[in-house]
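One chain comes next, on its own, written out as structure tokens in the form predicted alone.
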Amino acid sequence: MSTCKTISEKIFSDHLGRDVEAGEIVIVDVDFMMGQDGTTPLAIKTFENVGANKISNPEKVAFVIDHNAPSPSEKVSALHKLMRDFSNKYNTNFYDIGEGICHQLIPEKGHALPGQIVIGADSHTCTYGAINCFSTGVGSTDLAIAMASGKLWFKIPESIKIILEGSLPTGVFSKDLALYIIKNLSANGATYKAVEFEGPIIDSLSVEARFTISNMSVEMGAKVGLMRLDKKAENWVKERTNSQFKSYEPDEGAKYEKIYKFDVSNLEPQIAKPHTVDNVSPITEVEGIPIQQGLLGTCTNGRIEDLRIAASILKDKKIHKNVRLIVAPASKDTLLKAMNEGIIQSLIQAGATVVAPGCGPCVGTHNGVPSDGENVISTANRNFKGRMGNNKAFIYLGSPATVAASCIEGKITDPRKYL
């Protein structure tokens, strides 16, 4: 067994109290676990069906109502009630409608910390890797068993490393970087791998921008998207918790299945075209495609930094008369900050419609289902057929700047002319 370890191998070794390496199957204590309203009802039913009558540690469990917030139907309301009743019975953490998207709330509230193992019944749980947390999505059944036992099984993933070099051009943001990486690796290029991101470009990004990249790791199949904990990220975490934590860096000589290096100095803004996330082109190849709707929000790009970028472009301008722009802040805290900074006022005056913090428009449950044949430009992480609730619509993915510029002109637009 090699003594030189990746970040994932170090986190699991410390949790287990012995040296482990990629490929080994282990059962390990989970530090925190989360479910949202699309997955938690099934986890609750499984918990009850297996005869569990106690949660191992309620403080380590959180439920978030974000996918249908507020409820759009009688059936969903019944599921929300099931979650509220279960949470009250077992005294778990609970975030009700309006609090925000799970992947913003869990790190924002200090539930996910560096060096921890965190699971969530949602595929984009990999978001917290940006703060050096081994976080990954699981199914409802796995969540149920982890709630009862406090443990879960893992096959420790092989690791790949992605190094981003050069300097970040004006008008190119972390979303563009994520799309560019996925284009190069493909939607299956990192299946069940732990991806470690590093390099001067990562170092230069804000923590919020890093979340965008870790969030989209699963779009190339990755189990987790990890980054080192530098001083910037450490301070971000300490602003949100008084808990102690430990971070991990890979050893010199750690074994990686592959190492990719990308110099992004000449990168253009990127667009993922319908209907796959790896169907990516530079924006100059798709400029001019008409759009009927824009979406600014989601767990990928609904943070305060994203809203600031969009508002800086839309301030004192109007969106095109044939375009709807829907804004869904990532959390209540994000919404309040945006209100205090005048961002929400700028967006609404430009013609945007602001909806409750949540996932609705992205997953197509409510709050902005496009019509047949319509084109949407979105800051979300997925553009599969039917993703926004209509399999006859077409979804293009881009950065908040690209969405804002495109909504002004009513067509896919290079944001650099507005910066």
Given for the second form:
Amino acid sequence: MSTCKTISEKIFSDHLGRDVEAGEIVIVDVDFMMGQDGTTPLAIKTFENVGANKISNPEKVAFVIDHNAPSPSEKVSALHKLMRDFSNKYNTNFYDIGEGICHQLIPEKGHALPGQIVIGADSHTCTYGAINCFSTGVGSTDLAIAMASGKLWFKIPESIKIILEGSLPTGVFSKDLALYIIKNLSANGATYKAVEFEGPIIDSLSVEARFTISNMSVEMGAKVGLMRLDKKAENWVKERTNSQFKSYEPDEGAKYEKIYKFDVSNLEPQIAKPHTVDNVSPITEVEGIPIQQGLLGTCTNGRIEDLRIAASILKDKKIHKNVRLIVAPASKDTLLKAMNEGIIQSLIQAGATVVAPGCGPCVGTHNGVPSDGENVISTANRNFKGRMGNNKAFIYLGSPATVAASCIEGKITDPRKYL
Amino acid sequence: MELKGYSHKFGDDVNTDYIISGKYKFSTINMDELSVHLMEDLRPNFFNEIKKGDFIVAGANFGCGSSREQAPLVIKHAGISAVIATSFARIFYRNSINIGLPLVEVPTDNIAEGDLLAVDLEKGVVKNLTKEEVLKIKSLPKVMLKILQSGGLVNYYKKYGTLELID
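Please give the corresponding structure for the form predicted in complex with its partner chain, as opposed to the form predicted alone shown earlier.
After this comes the whole thing, all chains and molecules, with the earlier chain placed first.
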């Protein structure tokens, strides 16, 4: 057995109290688990179906109503009620409508910590890798069994390393980096792998900007998008918890299936075109495509920094008369901060519609379903056909700056002229 | 046990939104209601074209996208006996094993729409009876096969009374 380990191998070895390596299937204690309103009802049904009558550790469980919040229909309300009743019965953590998106809340509330193994019944659970947490998306059955037993089965993943070098040009943000990486690796370029991101570019990013990259690692198939815990990230975590935690760095000789190096010094803002996330072009190739709707928000880009940059572009301007701009802050805290900073006022004065913190229009259930033939420019992580609730609409993905600039001009617009 | 049925052929990167759209899955967990919408953005009448026991056959990265377990559940509920694809996305793969939907990873370039196929999971082969070809399946790790043979993780947990790995 190799003594040199990746971050994933170290986290699992420490949890199990023995040396393990990529490829092994193990059962391990889960440190925290989360479900949202699209996946928890099925998990509750499964939990009851296995005959469980106790949650192994309710403090390690959180449910979040974010995908369909507030409820748009009786049927959804019934499922939300099922979640509330179950949570009350078993005393789990609970975040109801208006609190925000699960992937913002779980790290923001100090539930996911460095060095932990965290699961979430949502594919973007890989987000917390940015704070050195082995976090990964699972299904409802996994969540149910983990609630009942406190454990889950895992295959320890092989790892890929992605090194970002150079210096970040003005107008290019972590979203552009994520899209550029996915373009190069493709939608299944990291399937089943743990990705470790590192290099001077990652070091230079804020913790919020790092979340954007880890969040999108599932769009190339990855199980988790890990980063080292530097001082900046450690401070970010310490501001949110008093709990002790441990962080992990990869060993010098650790085994990687592939190592990619990208120098991003000359990168332009990037756009993912319909209908796949890896269908990416530099913005200069798609400028001028008319848009009818903009979306600023989601677990990828709904954080305070994202709202700040959009507001700095939109302040004292008006969005184009043919465009609706929907803003969904990632959490209540984000919304309150944005109000205190005057960001919400700037956005609304520019013509934006602010909706409740949550997933909103990204998942196609309510709060802004586009019409047939319409183009949407969005800060979300997916542009699949039908994703926003209409399979005859076209979704383009870009950074918050690109969305703001495009909404002013009514067409896909390079944000660099506004910065 | 041999599974036998006809092929319904799809391309690469069939995501979970295509399998069951988000606009439906949030409002019910009743699979009777959901499964009629299976693949409807790609093939509007697909649910009615399925005969019990048929296979979905696809290219690379089948099931990419969200973690919704409704995706393998509606496939199973619609009467599909297994999904055969060149490769699968991770969470979909895991969910399928957990709910007892067999997945078969083989190159699918030579399988056409409507081919009659027979799948034997124990022997690890896919027979294309229309084209008289035999494809070998990459074998599953023992634990996963056990979960699948139990009919999914729920039954496995009930049967063994634990989540220990039983060889």
